[in-house]
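Here's a solo chain for you in structure tokens, the form predicted alone.
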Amino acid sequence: MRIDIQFLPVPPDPLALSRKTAVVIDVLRATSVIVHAISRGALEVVPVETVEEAFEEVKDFPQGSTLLGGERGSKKIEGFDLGNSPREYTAEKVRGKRLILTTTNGTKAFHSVSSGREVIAGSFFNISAMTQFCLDRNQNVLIYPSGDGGRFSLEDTVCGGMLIDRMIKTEGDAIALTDAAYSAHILYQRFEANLIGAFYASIHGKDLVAKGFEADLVYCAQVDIIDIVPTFRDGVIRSR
């Protein structure tokens, strides 16, 4: 098994993707509430990438079925239901509701990779399921972090080092990984003692402590407290 990471969120060859795993990463913080707001009960993540289409794409749906949620300039949008902070989607909020998410980066990331054979969202909430989700594929993995306005990001590409990490302390030799990968998977081990620190040394980590969101930063540290696996398939994410 081969495993890559792609440093800045430019779309992949479609037709090389088709026959991987993509796993999509943006833990501060989409595809922390992502995984959050599934493991909490929601039904389905729609994710959009414009404002305007997720008001356009609410339309669609029975009154009351359905949430707005997401950011812009990390806070919340005005008319929506919720923000981008994980620690909103409480079981009370999202339990049999649908969701429809637009983020800066996160959302259109999950567009981009939709060739993927599988299309995963991953944080450090899930990192063993994904990982098991991976090994159990047993195709090749493309690591795809959703980035900081198109730019490199810190923290995502230390959550995708330690999905790497994990899958070769379980399969070893098994695992192939690309330059980009051995890299990423140096840089988690630099932070491995401590995950918060890659968010407090990030650009928007130090953006969202600046802006009142540092208790997401220490939420969405937490390690291995969900145990799904959300898919993208047909525009919608939902628990595997």
Contents of the next structure:
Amino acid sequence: MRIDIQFLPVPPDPLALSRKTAVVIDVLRATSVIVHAISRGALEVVPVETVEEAFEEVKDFPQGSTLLGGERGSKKIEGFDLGNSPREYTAEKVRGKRLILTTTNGTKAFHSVSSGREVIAGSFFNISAMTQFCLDRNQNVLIYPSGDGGRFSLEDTVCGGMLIDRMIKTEGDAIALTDAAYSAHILYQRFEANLIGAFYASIHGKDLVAKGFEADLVYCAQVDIIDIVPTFRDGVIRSR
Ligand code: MLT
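Output block for the form predicted together with ligand MLT, input the form predicted alone:
Everything in the complex follows now, all chains and molecules, and the chain you saw is the first one.
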């Protein structure tokens, strides 16, 4: 099994991707929100690219059944029910609801890799569950950090590096790494004893702290608190 990681969120070749598991990572905070919301009983998450699309999409569903969530500039969008802090997505708020989510980078990333044989949402919350998922599928893996406005994102790459680390530790020589995956693994090892250090060192992490969301950094740095693997298929993310 070969693992690759993209350092920049440029849509990959759909044909090559159709034989791989694609792992979308936006650990601060879109995929952490998705994993958290589904673990708290949200029926499904519909990731959309624009705020306008979100307002259009919600009209298709009975009132009260669907919540609008997400951010622009990291802040809750006017007229939306929820922002982009995983801590907001409690069972009380999301159980039994459909969630339409739009974020700056993360929700877009799912559409960029939609041709993947499997497309899953990854975060530190569900690292063991997604490791097992990738190993069970036994097909090549592309880790797709959603980046920061098209740029490299340290925190997503460190999370991808942790997935690589777990896969190597479980399967040893059966795992082949591209040069990018090898490098992401080294980057992870730099922050292994202090994952939150990667958040504080990153541009996006610093921006979230400046905007008053430091508690989200602490929350999103928790490892293995959730045992599900949300899967994106036909435009919708559900627990598999
Ligand atoms: C994104 O999708 O870009 C992020 O989740 C942004 C954020 O949470 O501030």
